[in-house]
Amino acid sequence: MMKILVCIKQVLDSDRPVRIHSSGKWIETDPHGLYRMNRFDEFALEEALRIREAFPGTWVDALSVGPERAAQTVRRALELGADEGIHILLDDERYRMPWETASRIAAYAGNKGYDLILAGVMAEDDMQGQVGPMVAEIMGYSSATAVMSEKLIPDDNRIYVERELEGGHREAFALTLPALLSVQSGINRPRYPALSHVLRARSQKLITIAAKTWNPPAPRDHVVCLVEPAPVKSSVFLSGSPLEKAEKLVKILRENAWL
C-alpha cells in the first residue's frame, strides 16, 4: 500500500486587513478573522487525491503544524477525502520560521513509512516556498519544486515529474521514490467536499501532537522586524479647461524629468 503525507497551512484570508503585531514580528492574529487552508495547499491535497483513485489501497494523511485553530483546517482536509488528519499543535501565535516548520514535520514523518511527500509550492502569507524542500533535506527524500505535472509507476519505484521554469519552460525529472514534491498551482482543479466525506470528517478524531514533543530545532534565522510598506504619492487632479489642463499636464512632466 502507498502512503502519502500532504503538508498543508492554514492562513489568514487575504481578504481581512493585516496589521503588523506591536512586537514588530508578524501579524495581529484575529480570533474573529476568517482563516482557511493556503491555496497553494489545495493543490497538493487534490493531486494526492487523484493519485490515490488511480492507484486503489493508498493511503493519504493531511498534517498541518500550527495552533488549536489549525485543527479546522485539518479538518477541511478531511472533508475534501483525506484518509487521516494529523495536527501538530503549537502552544503560541508566534511565527514560525521555515526551518522550525520543516523540522517538526520531519521528526513526526521520518518513520512513518510515506512514499510520497506533497506540499503547495508555497505558502500565502510569507510567500516562503521553504518548508517541503527542507523537509526532503532532513528525511534524504529526493525532491522537486514547482511541480506542474507527474506521472507515478509504483512497480518502478519512480515518479516522473515536469517543473515549471522562467519562460513558460519544462524541465523534466525522473526520482526514485521516496520523494518529496512542491506542487505549483494550476496542476489540476481541486474538488468541492463530497457529503459523505463531510459528514465524516464532523466524528473523525484528529491525530493531535504538541510540537514540544520533539525538542525544538536550534534557530538558524529569525525574523528582524516587519514595516508597513511606504504610503504612495497623493494623487493630484487637474482643474480648469481642456487646455489649461495639458499644460498643468506637461509642467508635471517636465518638473519630474519624465518629458
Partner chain sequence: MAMMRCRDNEIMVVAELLEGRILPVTHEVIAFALALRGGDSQFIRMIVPGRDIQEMANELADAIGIDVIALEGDHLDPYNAEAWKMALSALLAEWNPRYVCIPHTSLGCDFAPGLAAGIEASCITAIEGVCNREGLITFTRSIFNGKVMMQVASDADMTVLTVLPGVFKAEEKFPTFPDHKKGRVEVVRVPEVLQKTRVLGMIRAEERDLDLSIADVIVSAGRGIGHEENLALIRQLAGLFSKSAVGCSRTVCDLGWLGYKHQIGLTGKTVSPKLYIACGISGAIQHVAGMSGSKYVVAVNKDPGAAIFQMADVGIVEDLTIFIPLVIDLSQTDPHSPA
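If you superpose the two forms and keep the largest set of C-alpha atoms that fall within 1.5 Å, you have the rigid core. Remember, it's a predicted structure, so these values are computed and weren't measured experimentally. Positions refer to the first chain, counted from 1. What changes on going to the form predicted together with its partner chain:
- Core-aligned CA deviation for residue 231 between the two forms: 2 Å or greater.
- The rigid-core alignment places the CA of residue 240 2 Å or more apart between the two forms.
Based on the form predicted on its own presented above, generate the structure block for the form predicted together with its partner chain.
Just the single chain follows, nothing else.
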C-alpha cells in the first residue's frame, strides 16, 4: 500500500490588505481570520487524491506546520478527502524560515515510511519555494520541483515526472521512490469537497503535535525586516468618476498615437 504525505500551508487570503507587524519581522495577524489553504498546495493535495483513485488502498496524510489557526486548513484537507490530518502546532505567529519548517516536517515524517511526499511549488505568502526540496534533502528522498505531470506504474519503484522549464519546455525524469515532488500550479483542476468528506471531517480528530516536541532546528538565516516596496516608476493614478478616468485614459492613448 502506497503512503503519501501532502505538505500544506495556511496563508492569508490574498485579497486581504497586508500590514507589516510592529516588530517589522512579519505581517499583522488578520483580525477577521481570513486564512485559507495555499493555492499551490491545493494542486499537490488534488494530485495525491488522484493517485489514490488510480491506486485504491493508497493512504493520504495532509500535514501543516503553523499556529493554532492552521488547524482549519488541515481540516479543509480532510474535507477535500485526505485520510488523516496532522498539525505541527507552533506556539506563536512568528514567521519561520523554510529551513525551520522543513526540519520539523522531516522530524515528523522521518520514520513514517512515506513513499511519496507532495508539496506546492511555493507558498503564496513568503514565496520561498524551499521547504519541499529541503525536506527531500533531509530525508534522502529523490526530488523534482515544478512538476507538471507524474505517472506511477504498478510494481515499478519509480515515479515518472515532467518538470516545467522556461518557455513552456519540460524535462522528464524517472525518480526512484521514495520521492518528493513540488507540483506546479495547473498540473490538475483541484476539486470541491464532497459532502460525505465534509461530514466525516467534522467529527474526525486531527493529530496535533506540539512543535516543541523536537529540539528546535538551529536557524541558518533570519528576517531582518519587512519594508514597503519602492515604486519602480512614478505612476500617475487617474482620478474622478469611472467615466472621467476612462476619458483621461483614452486621451493618453490618443496623445501617444496608440489609438
